[in-house]
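Heads up, the chain below is alone and in the form predicted on its own; it's given as structure tokens.
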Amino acid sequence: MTDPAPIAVYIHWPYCSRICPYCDFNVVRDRRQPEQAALAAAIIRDLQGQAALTGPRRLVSVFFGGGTPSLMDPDWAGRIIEAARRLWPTDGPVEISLEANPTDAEAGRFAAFAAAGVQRLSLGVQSLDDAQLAFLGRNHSAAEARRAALVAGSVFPRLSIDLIYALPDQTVGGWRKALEEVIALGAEHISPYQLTIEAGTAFDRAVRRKTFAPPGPDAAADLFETTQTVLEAAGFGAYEVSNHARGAAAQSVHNLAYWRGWDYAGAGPGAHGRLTMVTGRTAIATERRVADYVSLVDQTGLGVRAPETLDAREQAVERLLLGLRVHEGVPLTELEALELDARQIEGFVADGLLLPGGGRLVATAKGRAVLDRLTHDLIR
């Protein structure tokens, strides 16, 4: 008998103690709203409804994102984890991850989250420089970040640290020093993300007012290359454009589910998912406002609005965009609907952007550095 297909579960907890100026996620200020208990209960009911749509599946991961899920009651997290395990049983390991900010207050709750079932912490350090943290609108200091990383390393079996680079006036030397300091904190997974100015954010308005300017393309490329060089020398393999791990066991199972085109359920206000149902592979998105989400779950047993069945080309485009981000690439059999130009692919191979043959489309390190342009040209 064939094992059930894998499924990952994403839980969106939208509350934040402060809204960062670069953030375009679905977030709200945390004022200890009484609705939060109702939201946790609605998330569980939403998962129950989505499990009825998918049928038996093999759970591989649960990821609490946001927002700041480390602000939630750890008991609620435990109940959600228990529900996911019950709805999609598995005999194998299940990666349970939670995003957290490195404030002293949140670090004081780490042990409770570990007791609730969280094994992997994704710590939003972002920088170890107080001036940069102030620019990024973060509510923790560099000293708090160092303390939180040490506590997390002693509590959770797995620790990942997030960083942001390509900040105004950031130098290659300064970024190299920052990476080396983060490596010394002992995490087995580091995710350095280039600062992106998202439309509608406070940073977008500031850039348009010329309050500051992010580094130009050449400077950003130098910082990207420095990232690869420093982390690779320290034993961190770049298994995805912005994700580096010390060995395969340290790679994020949950994120790999996205990049490999597996199914994932999304619950919580503004969550997204991909579910294979009787109608085909379906894109789901939940109501964004907390009250609307809870109300919809109460009425229908699902927080999903207007599910959309993806046609073959839409699925192939998604596989290309996500799959080329990973070092393993994408099987060409999953891209047939795109009718890719073989001569164009040969040209990209000759230019050193793609690896030759093997029945897969795989971007080289050089290709991943210009991935947006490469995928655009392939799809076109």
Given for the second form:
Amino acid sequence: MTDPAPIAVYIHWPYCSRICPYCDFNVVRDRRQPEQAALAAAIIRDLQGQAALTGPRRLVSVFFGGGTPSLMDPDWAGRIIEAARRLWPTDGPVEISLEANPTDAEAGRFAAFAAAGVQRLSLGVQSLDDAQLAFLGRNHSAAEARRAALVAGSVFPRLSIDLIYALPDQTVGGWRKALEEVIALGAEHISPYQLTIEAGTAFDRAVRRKTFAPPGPDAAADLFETTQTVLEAAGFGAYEVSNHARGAAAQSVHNLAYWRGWDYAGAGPGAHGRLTMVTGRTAIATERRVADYVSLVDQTGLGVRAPETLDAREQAVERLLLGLRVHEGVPLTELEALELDARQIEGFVADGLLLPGGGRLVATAKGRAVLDRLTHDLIR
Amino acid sequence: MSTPLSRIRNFAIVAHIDHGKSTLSDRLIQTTGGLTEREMKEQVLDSMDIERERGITIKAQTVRLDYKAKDGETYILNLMDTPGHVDFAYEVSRSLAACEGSILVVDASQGVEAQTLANVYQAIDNNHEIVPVLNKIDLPAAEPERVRQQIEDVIGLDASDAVLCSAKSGIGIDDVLEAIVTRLPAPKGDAAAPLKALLVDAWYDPYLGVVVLVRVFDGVLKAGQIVRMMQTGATYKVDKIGVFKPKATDVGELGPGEVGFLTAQIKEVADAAVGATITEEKRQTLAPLTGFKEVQPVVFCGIFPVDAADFEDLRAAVGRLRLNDASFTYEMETSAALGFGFRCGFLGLLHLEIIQERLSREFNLDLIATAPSVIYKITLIDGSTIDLHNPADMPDPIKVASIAEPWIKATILTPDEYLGAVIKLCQDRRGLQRELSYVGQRALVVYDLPLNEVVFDFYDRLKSVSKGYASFDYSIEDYRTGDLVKMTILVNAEPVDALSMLVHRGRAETRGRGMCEKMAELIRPHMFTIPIQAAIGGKIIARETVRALRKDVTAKCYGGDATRKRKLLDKQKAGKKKMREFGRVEIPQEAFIAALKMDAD
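Same protein, the form predicted in complex with its partner chain this time rather than the form predicted on its own?
Every chain and every other molecule in the complex is listed next, the one we just looked at coming first.
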């Protein structure tokens, strides 16, 4: 008997003690709402419902994102992990990740999360400069972030650090120094994200009011190139546009599941999933408001609203736009529905944006820097 | 019963744009009771949206006014509203030919403009009695005495009896009406003679079919009559005869001197050529009216659908427009760059703009219009000649002996302080000065200019260098041989045929550089460097570069982003349809016209 297909599980915990001005995720202020316990229970029930849709699968990952899942009761996290393992059993390894903010309070609970089964911490350090942290509206200092990284390093086998760059007036020199300081914190994985001004955020309004301006495309390109060279030199291979790992084992199994087009369940308010069901590959998204989500799960045993079956072309579009982000690219067999133009691809190979041959479509580092345009051009 | 000749007056109003022609027309209609206040829309006569928005008249129209004069008699006054733009000069001339007199409306503060001159000379050519009217006399800036003097000095008309009025405020309207009755001549004609009528204009009405505007000179036009268009020989049975008051009102017949309309199962406006003589089939007039000519387009451009799939819609749309506008011509054209479209001919630039606007507005089409071109007369080495409508069809230069291009006579009136800039503009466009004189505070310059230097943006530039104060009018003069070469624009080393043009060798470099700069601005960065070049034959004369895009990638893309990104791509795909791909380069549709407009000359 062959192994069942893999599945990753995403858990969305929407509460934050403070809403960051750049964030456009589905978040709510954490006021220790009594509904939080009901939400944890609803997430478990929703997972059960989704497991009934998928049939047998082998669990490869559970990822707690948010929001700030490190504010969650570690006990609830433990129960959710347990439920996922029971629903999609496996003998193989399961990566269990948790996003956390580097405050002293949260660092104090790392051990409890490790005990609940979390092995990989994704720490939202963002910057090691207090002025930049203030600009980003973060509720921790650089010193606090360093302490949290130290604790995390001792408690969890695997540590990843998130950073934000391309801040107003950021220089290549300053960014290089910041990267080197972060490398010294000893994480196995670093995710530097270019600051993106998302519609409807506080930063969006500030930019419209001309309170500040993010760097232009040339400056952003310079900072992106610096990121690649500095991290590469320190042994952090760029395996995705904004993700760098020290060796293959340090890569995020969970995120690779998205980029490789594997199935993933999504539970919690506003979570997304892709489930292969008897009716075909299906995009699911859950109710966004906590109360609506909890009551929908109560009524139907599922938090999903209006699942959408993806046709061959839509699946191929997703494979292309996610798969080209990763260093390994996408097998051409998964892109057949797009009827790509071979001559156009040859042109992009000649321009050094795609790698030639091999039965896969693979973007070069140069191609990944302009990937949005590249995918836009490839899809006709 | 037809009206006695002595109680008919047929008149046109001659004016510059904005001098109040339409307002005065409306006021005359209102005063004589053609419409109640409530029914008055602003500017009744300009009924097309575009006419109203631009404040210009495109089609000739007519209104019959019943006016009880101070002598106690009721007169029929036929007001011919003439197109006010040089592109429609022939239509203007036919409208004037249908009248015995004109009212010359001059803004009492602005004074005489270039266009006023052109139109008033046409009226004089048609032997019109002319009554000068000074409009807007209630404005603080009005200087009736100065303008009166100007009319005498510049036009040479006696303006001592000029009527003072304000169409907007309703001042002096009765004086205008009285002057029409007492100072303009009654028409002449013989009711017993065979029918002789002038086809003044024609348009397509969705309910009535083609409506023909006529002026009867001799005989009587009746419903049921079989009439013949003398120039084409086609015959039609008249269904309906009427007049516009301004609402269409049926009448049994139209006698000598009268103006009205007929319908007769005519399929297309092209079958009702402006200027034609209409007579009875049974008893034909022996003396057709003179002055008929077939209107020939002078400016051409290619019109292509942005989305090649819309070609059939475009075909239907140009066909529909042609139904209503015989002066607009089209034939199919194939461009290597743009695919299937039409080569269209226009009376002038305004006409071109109007047709493009109507195609996109009334038929909801996204269009690419290529560089306007004139007709070049090419003499080949073997002695044969070709009329070249499209630079893409230019024969191999080795076979060409000479190329001639059309020249115009441009009349420009400008306040003195902009004279330098206006002269520089004309010189830059290869103009030859013929005349420079002063009309009060303003300079009157007459230049010979090659039409191909005017078709792009001359009028825009003139407005901008004179802050809008210069006025401009032109007439086609003749063909002159010139040192003309074909300039090609290459985008990413591939020639874009829709952008090629004939230019004077001495202007090629400036032109080429201007076009390359504009294209470089309009083409967004691609993932590779794009050279944009202008070339004559194999020689590159200008070059610009669109730098390659360095960074364009979403920072975060995880499980929740796939749906959003996929839908965004679908949306972008719709936007892609507004672009045309040339080789590997996407060129936005507006680039084809914008590239020709040069900011700095």
